[in-house]
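Form predicted on its own, single chain, as structure tokens, below.
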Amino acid sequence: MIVGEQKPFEEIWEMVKDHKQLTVFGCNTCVAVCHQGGNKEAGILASQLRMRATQDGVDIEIVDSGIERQCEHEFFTSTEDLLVKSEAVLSLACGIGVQFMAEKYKKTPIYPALNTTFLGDVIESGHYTEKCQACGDCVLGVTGGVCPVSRCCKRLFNGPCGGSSDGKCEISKDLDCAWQLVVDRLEALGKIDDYEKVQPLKDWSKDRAGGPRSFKLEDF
């Protein structure tokens, strides 16, 4: 899932305060799971903005709405009239959703209410951790399902750096050494011999080669 974190309220207010009408627009998929960008959060933020407008004597009409995903055209049908009439939109989506809306509504300012942080998983309710950087050259098949790109501070591909101690990274005693996790996982799978296989240099060109990446299903 894509994890995001709501921007500081003052930063949001400074972006939108000069408009006469604003739509606070939620996204009910990834960022809703981490309680930062769903319709509920859009409603709460809209209420906070209304209170601030009243306190500062700012004349601004603020409404809130949302859809399932802000990165696909089909979900906008139900709110098309609202968005077309909006003077400005405050998007509670990840950076993808903000850019998608900016391209879809070219004459409407689309402001980000969130900082997109990482691709992660849910450790427990309210606790999320980075597990993937979408590098485009996945090596999980040879590392026991543990990603050294996102989980090793030095992005090493052939074992630990020598700075780890008792299974913890030298960066922090609270941070697991990614390569200790790899070894533990390979042992559990009965594939510890794979640890001795030297991995080639990673093809970082697949990460950002030639600008933004794209993927197209040719038979669609």
The other form holds:
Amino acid sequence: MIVGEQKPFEEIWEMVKDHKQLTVFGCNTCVAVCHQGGNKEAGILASQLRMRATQDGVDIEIVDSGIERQCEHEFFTSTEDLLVKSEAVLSLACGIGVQFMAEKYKKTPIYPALNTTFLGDVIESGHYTEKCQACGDCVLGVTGGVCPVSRCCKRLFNGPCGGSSDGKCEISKDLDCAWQLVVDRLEALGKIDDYEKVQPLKDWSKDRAGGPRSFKLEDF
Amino acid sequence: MTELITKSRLEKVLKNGHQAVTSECGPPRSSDPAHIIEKGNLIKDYVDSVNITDNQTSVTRLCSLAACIHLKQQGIDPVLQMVVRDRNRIALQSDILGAASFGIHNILCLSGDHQSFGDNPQAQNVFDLDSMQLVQTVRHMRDEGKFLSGDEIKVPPDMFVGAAANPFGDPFKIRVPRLAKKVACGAEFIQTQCIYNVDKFEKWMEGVRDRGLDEQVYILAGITPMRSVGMARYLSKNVPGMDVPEELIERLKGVEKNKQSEEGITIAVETIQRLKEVKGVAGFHIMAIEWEEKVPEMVERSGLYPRPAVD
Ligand code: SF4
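What would the structure be for the form predicted together with its partner chain, given that what you showed me was the form predicted on its own?
What follows is the entire complex, opening with the chain shown before.
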């Protein structure tokens, strides 16, 4: 899923404080799982903004709402009227949702309440970690199911750097060395000899480097 | 003697069957080359070739290529260190040609320390290739006379290709396979991480010999003298992938503060003498980090002086 973190409150307040009306709009899928951008969080953020407005004597009407997903047209039906009438929207979606709305409501300012941080999982309640960078050419089949692009700080394809120490990465003792994990997995799979297969130069044109990516199903 | 492939002095020394001695200098954080020229000249007659580091520990410095050119002009055989952290494959290939155009005949292919250690932790990192793929790239350019794209290079770069190995990095069980992989990619010489845990290094060498890798690549053992017990403690605690045994720290602690650096040199000399006898050790890479003036003494005391005349 997509993981995001709420921006510092001050930064949010500075973005929105000059409007007369603001809709604080949650996105109840990915970013709800990490308790940052769901409809519940939209409600809480709206109350905080109202309190701040009262404190500073700022006249701004704040409404909160949300939908299941801000990245697909069909989910917007129930909130269409509210959004069309909104002077500005503070979206708690990831960067995709924010842009989707900006395209949909061409004259309405849409502000991001979150920093979209990574594609990750929930390793335990309240703890999210990065697992994928959408590089466009998955190598998990040869790395024992551990992604060197997102999990190795140097995205090395042929083994650990010299800094791997006691299973941890050279940049932090709190970070697992991806290559230690790859080696452990290959061993568990009885495929440790595969480590010596040299991985070819990566085609980064399928990654961000190749420009914005898209794909289209012809029969739809 | 095995056939010479390049004009590298290092290659000649090794292929003539001598134990090679290389050292390394870090370029200045300034546009004034005087310091690096001075350092180069200080060690010139005591080593076969001199590495120039490439923005080591990710701290911005005068570039490795320019510093290599300065040394080359002093009659030194430079080893261009090149990290894949800061350059994509276009820049790497371009710098390789640039270096070769100045008669720089050695390259050491490295991944590079992470930028979070340096003066620009906010920097983007590149890592388009990894260090093994850089080895493959240089070999491809040299041997096939082609760019990675397949386009022809009219005058291919004439370079002896090296890589690093850290026998002390984890996981230990793949440290020999990792060397095998570098050899398979085309590495012709290896410079290792600083060796303090000699037993562990010998164990690694045993694995290297078992697979006959010492017959396929020249392994230069990395040596860095300790200047104080403080340095030993620092390396042991703060540098990932560095193995400093407790006995060594104790030994330095046992001598007076103003004699510790001398003791550090003695330890380094003893290490070289012990490793000279280890089958498969083809030479030494002395990294005397900002203490280049001690290199001549270490080389002499280790019985590695004078250096063979091969040119
Ligand atoms: S220590 Fe491991 S995860 Fe960290 S950069 Fe090196 S190989 Fe990658």
